[in-house]
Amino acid sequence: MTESTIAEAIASGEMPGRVWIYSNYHCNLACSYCLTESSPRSERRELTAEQMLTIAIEAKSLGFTGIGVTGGEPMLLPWLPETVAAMAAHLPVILLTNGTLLGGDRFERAAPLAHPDIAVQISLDSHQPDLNDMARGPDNFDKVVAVVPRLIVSGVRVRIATTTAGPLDSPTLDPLRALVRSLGVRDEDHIVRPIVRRGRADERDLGVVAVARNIPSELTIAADGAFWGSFGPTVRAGRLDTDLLLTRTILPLSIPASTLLATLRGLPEGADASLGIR
């Protein structure tokens, strides 16, 4: 499959335009619904800065329109902010982080992220500190609400992601929406999504059950290979899920991109289910 074929598929909407990158699997938190069972004790399974920049460069040449960076907790990697800024010179980047490693004396690490083509997406699941911290970890709420306004004032575009076990349009989320607005985040930058029953959530019987057709088919790259969607490289009971694995090869990016497109073209016709997964 040629590069022009991939570019045409992206331009027509046949294949999504964003590439997701799992920079690492370890994290300073251990959230109750984590897809990758990440924690301080997790195996790191990192990509290198060079690999991530190469993915961005090759993604642009293939016609992709954006990059997402997630983990694990990406900010545990000391070179991450500068690498994301370098990637943003090629394609717009969304960086997912829990935000807890950007406060206090470490705030200056966020300076490279004040870039017109970078958005920093921080998780916040409840307007009630105890409920938020029950799922995410001690003092998570206080750290997030403290750092978000500082980031915005410093020129960083901030998005908030809320992961919920309830209906996505529940009125019970209204106080959280009001809190997010008060922090300076626009409504269009507040993402509400369901818990997906994969990884640690599956072990705890949390969230919606999803098959491949329910999950946005965004090409996702991790140290373990290339996957269908950012919910693909999940870990359960310490073992990598391979049901959404496309290839073990991650570079050149044209190989997993071609595999994803061939897989999409092999699916039977029919409307995808809409569970609000994003």
Contents of the next structure:
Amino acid sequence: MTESTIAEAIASGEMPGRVWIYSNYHCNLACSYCLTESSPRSERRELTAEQMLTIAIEAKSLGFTGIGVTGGEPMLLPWLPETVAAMAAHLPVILLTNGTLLGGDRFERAAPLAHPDIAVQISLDSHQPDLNDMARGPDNFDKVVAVVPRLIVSGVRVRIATTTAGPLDSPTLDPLRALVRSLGVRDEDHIVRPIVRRGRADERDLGVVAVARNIPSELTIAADGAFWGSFGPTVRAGRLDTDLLLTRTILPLSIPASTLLATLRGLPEGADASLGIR
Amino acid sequence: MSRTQLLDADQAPITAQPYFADGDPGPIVAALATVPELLGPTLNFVGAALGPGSVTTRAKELAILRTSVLQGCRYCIHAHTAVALDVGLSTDEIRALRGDIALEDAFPEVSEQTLIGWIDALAGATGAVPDDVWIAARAHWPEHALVELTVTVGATMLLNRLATGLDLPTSDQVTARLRTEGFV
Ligand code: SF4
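Please move on to the form predicted together with the partner chain, as the form predicted on its own is already shown.
The complete assembly is shown below, putting the previous chain first.
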């Protein structure tokens, strides 16, 4: 498969334009529904800054249109903000973070993220601090509510992601929507998504069951390989899930990208994202 | 038990799932599936090298079993003892290839003796293959057949090292068969 075939597939909408990157798997939190069983004790499985930048450069030349960086908690990597800024010189980047490592003096680490092609997506699951913190850990609500306005004032584009076990359009989410608005986040930057039953969520019987056709087929790169979708490289009982593994080869990016496209073309009609997973 | 994870149908990578569609594909596929981009090319190559070709199935199985014996691969010796029985090699021929009885007694035909000489020089030694071994085999086998059987020996050695290095388990089915035939 040639590189132009990949570019044409992206341009025509046959293949999604975003590449997800799992920068690392460890996290300062240990949320109840975490797909990667992340915690401070998790195996780190880090990519290097050089690998991440190379992925962005190659993604651009293959015709991809955006990058998402997730983990684990990416901000645990000391070089992450500067690397994300360097990546944004090639493609727009969404950085997923729990937002709790930017409090106090550490706030200045966010400076490189004030960039027109970077959005920072922070999780907030409830307008009720105790409910939010039950899933995401002590003081999470307070830390997020404090840091979001600071980021916005300093020029960082912030999106909020809410992960819920309930219906995505439930009126019970209205107070949360109002809270997010009051923090300065636009409605279109507030994403509500279901818990996906993989990783720790599966062990705790949470969330919706998802198979490949329910999961957006966005190329996803982790230290362990390349996967079908950002819900691919999940971890259960300490072991990486391999059901959505495409290749162990991650670079050159054309290898996993062409494998994804070939797999996509081999799937039956009707592949969609009808569960609202994103 | 295997040193590496043997993937089952639930954990089979999306690109490897066709290999699991008809049930347990066996330990070689289950191990290779952890690196799915190698699965198709490796199985295609091994299938072509070990499968039907221009030489007889008997000659191929002889090459595969003898190579596995020389390489000391428990997994492949077990699996291909069963296959050799299936394709019609006699118990004595198999015992001879396994080193239990004299080769000359089980393989009186000179053509097969020269072929075994070629296989032994390839898989049982390192370094140059002596001219006289090639010349003896060429007197009975066309050049293309020896090329094909050389690829069979090479592919078998790949499987031997894979199965031995990863300590792949002999399947219960094969063990039961070998027990019935008196090989274990
Ligand atoms: S869900 Fe995110 S913030 Fe929570 S433990 Fe997992 S990686 Fe960390």
